[in-house]
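One chain comes next, on its own, written out as C-alpha cells in the form predicted alone.
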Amino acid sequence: MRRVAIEALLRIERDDAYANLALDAHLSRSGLDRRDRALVTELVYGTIRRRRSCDFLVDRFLRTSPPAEARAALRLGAYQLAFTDVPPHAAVSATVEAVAARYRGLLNAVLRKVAASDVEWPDDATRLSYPEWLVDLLRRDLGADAHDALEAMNHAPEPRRRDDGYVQDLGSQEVAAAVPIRSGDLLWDACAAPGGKATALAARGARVVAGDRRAARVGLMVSNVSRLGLDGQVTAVVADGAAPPLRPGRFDVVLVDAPCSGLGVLHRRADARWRVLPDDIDRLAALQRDVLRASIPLVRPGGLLVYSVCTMTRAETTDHDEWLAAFRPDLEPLEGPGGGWRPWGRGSLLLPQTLPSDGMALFRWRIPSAA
C-alpha cells in the first residue's frame, strides 16, 4: 500500500505530474480494496500538501540530498508521523519496508529521529507548508483572516453531494444560490466545465446555454448534463467567454465563473499550491477582465451579471470591481447574500473556514434598465 503511495509522489514529483491523475493511474492498476486505496489517497494529498514541512523535519538529520525515491518515502513517513494517528513504530516499520534495499537503513534511522524528536518551525509557511510568497500575499488580502485560511486549507475536504447526486463543493453551491434567477430565465454560463453551476440552475428553472473554449470539456459537461436528465435545459457550445459568438442583449443573467489562480481550493488541489507562479495571478487576472467587458454586453437592459472565482486575492476579485465602477460606473451592485459570506469591496467573500468550504469570492452588479 504504501509503495503505491511512494510511486505516485514519485511520479508526481519527478514528472511534474498532476496530483489527482498520477494517482488514480496508479490506484487503477493496484489492485487495492475500497479501504485501502483511500488511505493511500489521503497520504498522498495530506503528504502533498505538508511536503515543505514535512522536508524540514526530516532534512533536520540528513548530510546530503537523498535521492528521489528516498525523498518520496521520508516525505511520507514524516507525513504520518507528524500529521496523522498513524502509531510511530507502524508508520516508521510500513514505509521503511515499502523501499528498497539500500534506502532502508537511512530511511529507518531518520524517521525514528523524526519521531522522537521536537519541532521548532523556523516560519509559518514552512509550518503551514506553503510558498512564502502565498502566505505573504494573503495575509496582505486578507489580513487577520489569512491565519486561518491556510489552516482550513491543510485538511481534506469532505466530498458534498447536491440532492440530485452530483458532487460538488459547498462553496460551489453557495454561488449557484447567490445567482438570482427566475423560471424561465435565460442565462449564459461563460466558463461552465464542468456545469456543475450550470446544472444547479438549470434545476431551478433557468435555460442555460453553458460554454467552455474546450472541446473535451464541453464533452464531460453534456455527460454531466445528461446524467442529470437536464438535456432540455442546458445546452452546451465551445466557445470562447473572451469572445462569445452570442447575441448583445440577450441574456437575463450572464454568469461569469471565471479561470482563476484556485487559491481558494488548495485543499482539494493538493498540488496546486506549488504550481501557482505570482506571475499566473497577473495573468489571470488580465484573462478575467477581459471575459467580464465581454460579458457585459450580452445582459439586457435591467439583467444581472454575476462574477465569481474560487479564489481570494484582490487582484482577480475586488481589483475589478473598482475597474468596473470606472470602467461601467452606470452598473448597481447587488448586496450581498448573506450567510456565510462576508463583505468584500461591493462584493462578498466566504473564507475557507466559514463552512468549511472552498474560498470564494462573488459580485453580483444589475445592468440599467433602457432609459
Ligand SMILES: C[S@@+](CC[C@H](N)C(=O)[O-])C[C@H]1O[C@@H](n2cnc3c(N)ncnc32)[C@H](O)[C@@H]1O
Given for the second form:
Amino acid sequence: MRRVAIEALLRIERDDAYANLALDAHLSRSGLDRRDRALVTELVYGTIRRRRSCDFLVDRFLRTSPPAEARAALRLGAYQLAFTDVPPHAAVSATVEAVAARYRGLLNAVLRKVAASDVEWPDDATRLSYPEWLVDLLRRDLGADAHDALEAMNHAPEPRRRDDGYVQDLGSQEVAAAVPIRSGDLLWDACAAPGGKATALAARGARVVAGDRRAARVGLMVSNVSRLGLDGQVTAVVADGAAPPLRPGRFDVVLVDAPCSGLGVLHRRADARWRVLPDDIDRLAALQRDVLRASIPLVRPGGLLVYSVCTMTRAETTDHDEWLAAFRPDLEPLEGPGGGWRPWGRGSLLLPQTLPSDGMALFRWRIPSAA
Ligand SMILES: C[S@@+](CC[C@H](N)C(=O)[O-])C[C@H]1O[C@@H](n2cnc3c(N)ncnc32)[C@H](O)[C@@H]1O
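Condition change, the form predicted alone to the form predicted together with the ligand:
Next comes the full complex, and the chain you just saw is listed first.
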C-alpha cells in the first residue's frame, strides 16, 4: 500500500503531474480495496500538502539530498510520524519496507531520528507548509485571520452532498444560497461549469443561461444538468464571459463565479499551493475585471450583479469592488448575508475555518432602476 503512495508521489513530483489525476491512475492499477485506497489517498494528499514541513523534518538528518524515490519515501514517513495517528514503529517499518532495498538503511536511520526528536520550526511557513510568498500575502490581506485559514487548509475537507445528491462544498452552497432570485427569474451564469451553482439556482426556480469558455467543461455541465433533471431550466453555452454573445439589459440576475487563484480551496487541491504563483493572481484579477465589466450591461435596470470567488486575496475581491465604486458609483452594494459570512469591504468573506468550508468571497450589487 505504501509502495502505491510512493509511486504516486514520485510521479506527481518528477513529472509535475496533477495530484488527483496521478493518484487516480495509480489507485486504479493497484488492486487495493476501498479502505486501503482511502488511506493511500490521505497519505498522498497529506504528504503533498505538508511537503515543506516534511522536508524540514528529514533534512536535519541528511548530509546530501537523496535520490527522488528515497526523498518521496522520507516525506511519506515524516508525514505519518508528525501529522497522523499511525504508531511510529508502524510508520517507520511499513515505509522502509516499501522502498528499494538500497534505500532501506537510509530510510530506517533518518525516520527513527525524526520519530525520536523534538521539533523547533524555523518559521510559520515551514511549520504550516506553505510557500513564503503565500503566507506573506494572506497575512497582509487577511491580517490576524490568516494563520487559522492556513491551518484549516491543511486538513482534508469533508465531502458534502446537497439534498439532490450533487457533491458541492458548503462554501459554494452558501454562495448559491446568497444569490437573491425569485422563481421565474432569468439568470446569466457567466462562468458556470461544471454547473454547481447553476443547478442549485435552477432548482430554486431560476431560468438559467449557463456559459463557460471551456467546451469540455460545458459538456460536463450538460451531463450534470441532465442527471438532476433540470434540462428545462438550464441552457448551457460555450461563451467567453468577457465578450458574452447576449443582448444587454435582459437578465434579472448575473452571476460571475469567476476563475481565481483558488487560495480558499488549498485543502481540496493538495498540490495547488506549490503550483499557484504570484503572477497568476494579477493575470486572473485582470480576467475577472474583464468579465465583470462585460457583465454589468447584461443586467436589467433594478436587477442584480453577483460576484464570487474561492479565494481571499484583496486583488481578486475588494480591489474589484473599489474599482467598481469609482467606475460605476451608481451600483448599490447589498448588505452581507450574515451567518458565517463576515464583512469584507462592501462585500462578504467566508473564511475556510468558520464552518469549516472552502474560503469564499461574495459581492452583490443592485443596478439602478431606469430613471
Ligand atoms: C470557479 S469555476 C466555476 C464554477 C461553477 N460556477 C460552479 O459552481 O460549478 C470558474 C469557471 O470559469 C471558466 N472560465 C475561465 N475563463 C472564462 C471566461 N473568459 N469566460 C467564461 N468562463 C471562463 C472556467 O472554465 C471555470 O469553469
